[in-house]
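In structure tokens, the next block holds one chain alone, the form predicted on its own.
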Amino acid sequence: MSALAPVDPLRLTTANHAPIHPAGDYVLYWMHSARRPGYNFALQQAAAMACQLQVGLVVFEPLVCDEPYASLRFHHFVLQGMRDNQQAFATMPILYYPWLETKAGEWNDLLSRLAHKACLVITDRFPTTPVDSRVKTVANSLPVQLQTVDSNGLLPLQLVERDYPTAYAFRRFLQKVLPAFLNQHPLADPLQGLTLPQPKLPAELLRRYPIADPHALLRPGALDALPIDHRIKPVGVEGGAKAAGERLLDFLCDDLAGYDLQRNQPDSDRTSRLAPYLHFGHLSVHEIFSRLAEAEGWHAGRLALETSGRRSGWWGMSSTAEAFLDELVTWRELAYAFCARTPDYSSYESLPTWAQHSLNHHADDLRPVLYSPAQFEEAATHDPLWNAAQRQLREDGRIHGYLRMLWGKKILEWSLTPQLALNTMLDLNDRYALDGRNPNSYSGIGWCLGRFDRAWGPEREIFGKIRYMSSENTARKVSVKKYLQRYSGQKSLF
């Protein structure tokens, strides 16, 4: 039987005090946060661990009805998804199965059925809590040993060791770590040139729980009796590594060239447009790296000795490179770290103290308009660009990266108290958004409210010592006429 090598011990931790059965009949890998079949540190050392035992590999993805927010709109991008792995998975030596669950609670009792006969679990390590939640509520229930495997980002998350308040404070320590780790990436195919036995689960659990047809649940109607939120529908985006892949090459050879200078453009929006790829698992932050590393003719000889936090010139990479890396590991890896060692990290009282206090004291400061959340996700304000954003939101699943900072800006401006508006920020984040329920999208939001930033002046009304920002100064630092008439139909008003 071939051997595999198992993955960095940092990026694995055991869940539980269970044993390693080794008369198990396999290896079952927990498929829920990088739902991909390649650069997936889970899969490698699932089937690391089934080459060590002599025995099969069953990855078990399923799609459960109970999630937060659960809509037909995330759904559709998973199954698109599951439909790429299944086929992948054709001509590789496991047994894939993937399942949509149709009654909330039915996935834990078949990860136990499955467990029971698993030598030992493997699953995602993904720092939200209820991702988190669910993870620790299996562990506690399962006769076996459950490890989770950190494949978030470039840098494991258990390096991380304290808190830092701003980008600059983070980039300075990976600019000191990093090195060590980047050439430590996943493997492309895990499963490439193994051989294992090829496991069969009873029929009976297959008769009560049947593999999915992603093809089949893709038409339409086929989730039409769902417990899942049936009024967001699925937009234009394609979901699945297939897609992922496509959308990368073409980052790199058409929308990379004016990363740095024109990402904020929302006429032009040349922006990367991964996020979702990335917060659903369809691609990995290793194979984007690498991709990228070789377009640009890179390697480690490259990077600068001096590790001074800057934003540019350490990478030793072109200018465009450069700005995409910094969103791409410094801010994300920031922000997953962030959450990793903040369990409330998307509550007003995980706020930096000096932005909470001064929120808190201009509270009872006068508003100019006060909207609803009913309106505010209705896009029913008075502001044509604020309105066009959130259209914008519920049409496509997304905002451009620069006017989705305004929209959380405004909602603060526009609400009650701050406390409304972070609330008013995640429901629609999170409703709406193929990125949402992020680390990354929770540190956005957050960013709009002073996390990751400091302390600005003049003090305003309402804002305090928060970044400022209004519609009308949007409108003359970067070009929205394209971006209105395609999102509100009415002309610029700037």
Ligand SMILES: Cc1cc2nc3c(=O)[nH]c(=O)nc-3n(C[C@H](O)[C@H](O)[C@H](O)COP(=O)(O)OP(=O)(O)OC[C@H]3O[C@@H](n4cnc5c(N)ncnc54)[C@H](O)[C@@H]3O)c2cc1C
The other form holds:
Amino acid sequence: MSALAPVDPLRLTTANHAPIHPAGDYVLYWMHSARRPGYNFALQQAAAMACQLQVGLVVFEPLVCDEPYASLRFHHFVLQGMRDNQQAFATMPILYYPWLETKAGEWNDLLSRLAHKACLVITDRFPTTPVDSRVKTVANSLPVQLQTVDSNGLLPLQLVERDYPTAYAFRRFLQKVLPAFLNQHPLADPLQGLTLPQPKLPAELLRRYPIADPHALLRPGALDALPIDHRIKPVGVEGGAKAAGERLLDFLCDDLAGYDLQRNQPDSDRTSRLAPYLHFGHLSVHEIFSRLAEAEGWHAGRLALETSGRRSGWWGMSSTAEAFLDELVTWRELAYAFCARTPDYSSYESLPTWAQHSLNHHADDLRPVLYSPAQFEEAATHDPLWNAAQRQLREDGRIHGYLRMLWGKKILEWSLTPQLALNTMLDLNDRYALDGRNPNSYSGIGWCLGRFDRAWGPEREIFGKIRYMSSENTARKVSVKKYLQRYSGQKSLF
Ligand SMILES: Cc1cc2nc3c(=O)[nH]c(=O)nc-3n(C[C@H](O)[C@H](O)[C@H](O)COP(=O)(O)OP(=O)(O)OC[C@H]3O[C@@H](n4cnc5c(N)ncnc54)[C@H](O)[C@@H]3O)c2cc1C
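Since the one above is the form predicted on its own, can you give the form predicted together with this ligand too?
So here's everything in the complex, that chain up top.
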């Protein structure tokens, strides 16, 4: 049995006071957010602990039905990931246990039974309240130690010790502290070369909670009996670590060159479309960074010494790679750190004080156009571009990045109150977007209401000092002709 270095303590939290049980049968990795076999600090930590304790490793990947917004769309995407994981783990010295919950709450019983036979449990850290509360509840009930491992970003979340009001302020901080972590990558294949004992699970447990067969569950009708939302159908995007890796390579080869100048153009769409894979953990930000650095022939010696918070020039990469990293690292890790530090991250009260004052001050302004949440959901507004964005959300589970901002701003303009606008955005985004229910969801939606932004003039009706956007200006600035045709709501005749 070879040894494996445990992960940096900054990424590790002991979530309860229960001890490690060396006489247990195995180490249990409860995989719920970093759903991948490689570039995964939690899996690496679980493997390291299994080596240290000289026991086997069980990787338990549940797909539960009592999660907020559970639907066919998200179940399909996760099952496609489980299918890839099953294949990847088949040749590895562990027991992979993919499992589908059929009755809400069963997962708790199963996890507790698995934990009772374990030396300790290791799980993913993910900074959203539903996931965090679930982990906390489990931590308090387990007879063995629960460790949470943070694989979320290039920077460990624990290092962010204060709030950053803007991306500029956060970028400055990152430029100071990130260099020390740029070589700290999870292993691409943490199980390679390990010889661990093969763990066995009790036959009675497996009879009661059978190992899922993702292939069978992806067949039409296989999920019909599940208590999840069946109106939200799967989309054409394939989930899983394999599809994520392929999309990453295609992006680096074909789209990255145009990212800097064309990413805001909905018609040409040069964005990475990696957000759903990052959300479900099918892809790691560390892998993206490694492959990008390789493609750019980059090394840490290229980093600028100056840490002024400038958006470009710090990394020492091409301008297009730097534009991409500003989204992937600055904006994404700002969102994750914000949610980790602000448990009520999606509430109106969590918006900056200046933004709340300004919105409240304009709360009674006349709203010439008003829509109900149901009208928004049905894409039934007077505005063809907004309706097209909403149709893209419903049909494809995403909105092009630039139009997503317009989508949010118009919901603010056409809702009775800013609080109602916030609720509508949260509900539609979490319900339909593959990458919804993510820290970026709450920072992006909050941004439409002033978060991480500054006050803008002239002060306007309804918006107050919140940055304004209009469909007319957007259609003038970026190309949307093909986009409007594609999401017109009319069936194509060709
Ligand atoms: C109203 C609104 C809602 C949003 N909801 C979500 C959401 O539910 N999930 C989500 O991941 N992002 C959300 N965003 C942020 C952003 O729009 C998406 O991350 C991006 O459009 C995803 O597409 P992509 O993967 O092609 O991004 P790319 O442009 O290729 O960027 C690469 C990666 O960087 C990160 N990123 C890009 N833009 C941002 C940003 N503004 N803030 C934080 N991270 C960013 C994402 O992880 C993304 O996958 C939202 C933005 C707004 C304005």
